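What follows is one chain in structure tokens, specifically the form predicted alone.
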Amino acid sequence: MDFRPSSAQQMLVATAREVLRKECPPELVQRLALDPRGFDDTLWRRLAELGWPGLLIPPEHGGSGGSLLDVILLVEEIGRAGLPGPFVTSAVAGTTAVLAAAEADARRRLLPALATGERLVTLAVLESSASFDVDAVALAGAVPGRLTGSKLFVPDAHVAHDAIVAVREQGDVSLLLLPLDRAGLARLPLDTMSGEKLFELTLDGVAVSADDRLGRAGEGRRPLAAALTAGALARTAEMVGAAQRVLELAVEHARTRVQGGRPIGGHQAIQHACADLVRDVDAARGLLYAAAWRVAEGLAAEADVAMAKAYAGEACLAVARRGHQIFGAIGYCEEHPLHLLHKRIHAASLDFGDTPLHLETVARAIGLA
């Protein structure tokens, strides 16, 4: 099967490494890291100037008509440059929980100013297991009436401007579209190792009517798993794409830093260790693209798409460890780009759903459990 690029895509991937070469240098990106907001609003609208955004919506309502394959070739371009930013949260997961599951009136309200980017929206699905299991929703809600409990780790919550809340409702999942500025709702700010901003969402006794429906009630379970789905393949193009970066890094390190009076990329143990970063992200590379593909073909896919992010949660952080002993100690250095995309891969790695989750869905599909 051919997974070569496109050439709207090779396009779409070559522009993406000169704007964001150009745009988000690794400076920027440290300093956002260290910055409360974590978020530069003139690089977002930049960003929103060439389409990103909207890639994945249709035309009729201002966007590109994009595939996820196309989102996922620009993410992983993304996740090499260490962009901060709402970018998956907002443009991939919660886009397309607004496509799999808005009434056409809500569609035609809501999705073009997300393809603009003037509108950001959130998920909030975690509570207090933790766990991406769409089964682990339990936060009851009823429509209308008024919800009270919590939400943990919602991604850029305090640039958001809407929360999509998975609850609990008639025996099943509901979607609510709620404004993060409603009477009754507070954001908590969580510390992170990654920069990343994440919150806690609390909601006491937060009113909800008919008109915060996404959706039908009791009819959530499908969309939040499509958004569940587009946010591990994205995450997973996060991890190869920063995972890209440390080889690319790694092998210029071993060609030009002398040692003994030769490169130590003469030494055959660097040698085999920078072989073992091409490996596996290759490897990586390969299952992310296939799960992809099968996804945007319209083909089952869980188990691929499982695969796909329980390998790279492994594999790439065993690229960032193995970065960083033939760095050695710059490579810990805050000023050093290996530490930050060394974090980033492993908080994509526990984001929408950790490895043991994902060989659990592999297990099943092989008849195991």
Second form
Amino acid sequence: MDFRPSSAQQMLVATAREVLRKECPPELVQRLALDPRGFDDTLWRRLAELGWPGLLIPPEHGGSGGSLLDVILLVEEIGRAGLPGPFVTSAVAGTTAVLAAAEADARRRLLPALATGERLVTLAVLESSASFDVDAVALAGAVPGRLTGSKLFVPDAHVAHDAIVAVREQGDVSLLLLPLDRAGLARLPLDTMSGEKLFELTLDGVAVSADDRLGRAGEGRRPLAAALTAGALARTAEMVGAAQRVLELAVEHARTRVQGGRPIGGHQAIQHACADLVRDVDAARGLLYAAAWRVAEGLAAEADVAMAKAYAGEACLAVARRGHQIFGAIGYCEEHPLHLLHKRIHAASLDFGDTPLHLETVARAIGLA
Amino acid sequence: MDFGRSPDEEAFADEVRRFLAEHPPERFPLDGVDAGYGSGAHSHAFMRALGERGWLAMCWPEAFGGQARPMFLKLVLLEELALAGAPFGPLAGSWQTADAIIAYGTERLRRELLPAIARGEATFWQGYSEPDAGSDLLALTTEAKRDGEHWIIRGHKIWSSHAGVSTHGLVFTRTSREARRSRGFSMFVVPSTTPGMDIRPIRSLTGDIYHYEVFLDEVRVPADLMLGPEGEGFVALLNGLDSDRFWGRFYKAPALLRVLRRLVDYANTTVVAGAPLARDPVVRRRLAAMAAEIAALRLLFYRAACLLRDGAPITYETAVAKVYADETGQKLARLGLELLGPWGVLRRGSRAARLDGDIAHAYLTSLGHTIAGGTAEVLRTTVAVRGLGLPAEPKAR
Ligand SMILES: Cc1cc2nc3c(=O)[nH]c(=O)nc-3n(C[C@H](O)[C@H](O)[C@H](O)COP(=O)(O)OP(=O)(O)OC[C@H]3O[C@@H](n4cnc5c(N)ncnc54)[C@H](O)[C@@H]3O)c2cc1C
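The block above covers the form predicted alone; next, return the form predicted in complex with the partner chain.
Time for the whole complex; same chain goes first.
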């Protein structure tokens, strides 16, 4: 066993931390959350220059051929900075779906622009059942034909160029890659408490042809599962990073906020709360790394990913809530970074499968009948 | 990063599993009760069997009769033993005492005690706590006075686990009064049969004998049974605490996994109102959440293990792991009792007992774990002050 990141990984993390410290300060995060578009083109181009969107993409298609573990370390820093937006959506989940589903010519067509960050894709999976269970996909897709229905909670659809839409074809799941400006498609914004940009995607007789397929008919289950796994781990990394930030802020506050003549961190009640933050963050991070390592090594990891996501969902949310208590009133105001970290953790805990869904996977893995 | 076992570790795990198949743990006679930490009951016979395989000394330097094998093999051994429910209660204490003797023991301790530890014959009780010295260990009053080539110990120890069935006590005493409150303490390795020691059992809430109270009346101990430099015993004790917390709890995660597996089996085979308990969504979620907690716990310990192996600084990692181990154990035992309902409280051997009454035993023993070896409160303070740099509370004195 070895918990140390490789030197290349250490470099990636150090660069990410430095770049995000300079170019994604809390004020920007705050502004993006309140702004309806909430996307900073300059910052995205900067991240693209660093090669981040191409991390998962093989070198022959313009990426750097990193592993999911590398990506997870990077997303942890993104979560720590509170940077919202399409990285997880497009560069992790969307890209994973393309990598897993697309055939040779589609790979050549799509991957280079995804690697440079010029093209953004989102995933349109959820429907009114709000379930990330692949079996819950119900939108009927006849190809060629017309699609009518709606997809819910589609992230970053306003800045994405295409949506990977999961549809049901004769009992199986297929994936379609639809340009978001196609006639009959509408993106209706949902107003989230976290400031994350989510949409309902309505499809009103959208014409689809065989050219829109991502992978073969009825073979969407495996690539979709791969994308959901990558997305679940990335969202877990975001939670761990955000919880780490809450821990750092809370400890700093406990050291410097003086009441009754001494720092509040000199009181055991606050000390013990801080000790629990450390426990929660460290424990969640351990499960995250171990699961990402298994995926990166190509080992069976379904239960590990589920445990990591379910655990972080509870533990990191507990960190955020305890953080609020340690901060007192200042943490309640909009200007303070705490609430956005908290809301982001909450949003991440729901995305790519909520705690009950992942616990059910674990329940089966431990042998419950 | 690497979260798997190395081929050597995997091969060793196979070897341990074969040993356990050939020597079923339940066949070994027991000398002392299972205190629920995960290391099972106290069995000299089992310790001797481990000694015969050469596993007790395998990581010691060759000059001390060991084979200088990597520390992680000890983790493999502990994990496999705990998963099998083997009675290796004294093992962690023996290893730690051996490590201290190798690091700073006298010639005599090295010559006499190390081989006895390697054979699984010598086992140790800790004589630290006293009636008025618990969390504040420095309040202890047991004293040792020099008398030529001997020290003479007078005092009163309490809560000494397995003192009545272990061969030697590690008796922590005051040997001088110094300006610094933490100076002037020394540790002795005292054979349990030394005249003047009165070792009296205390019955625990489980109904078993586990703790002992030890009265030391003019106990004469040869000077070369002092462990570590005179007067520096507390420093040595503090330095040992991180590894104490680590080795004293490392096997908790695999032991809890064993309990969880039994509960899963129970839920699958127990029908309530026409359906297996395992179909109850609340039961499923709670057992699954426990599986995640146990996996997280295991990784916290492995992270600390990597730091220990690499000689990296440890400030809070073992303290966090210990508290988490103890509280996770309490949570699992509580869940187990709930699943078993009225059967949960039936003791081993009772008519109609389920899972051998083990869950009730686990529940009761787990209550002591957040007290023993540093209370959860004291350790949280350690995490905050030593790990996070928060200001220490003013001392009362
Ligand atoms: C199962 C078990 C096995 C044990 N085995 C051994 C053994 O083998 N050898 C041995 O020497 N001892 C042993 N002990 C004793 C153990 O070391 C002590 O119980 C422990 O140090 C706590 O001391 P105490 O019980 O006197 O509690 P106290 O120190 O009186 O504590 C009582 C309560 O006050 C809290 N408290 C105390 N000080 C502080 C503080 N500064 N800040 C905040 N809260 C505080 C504690 O957290 C606890 O909740 C064992 C105990 C148990 C339960």
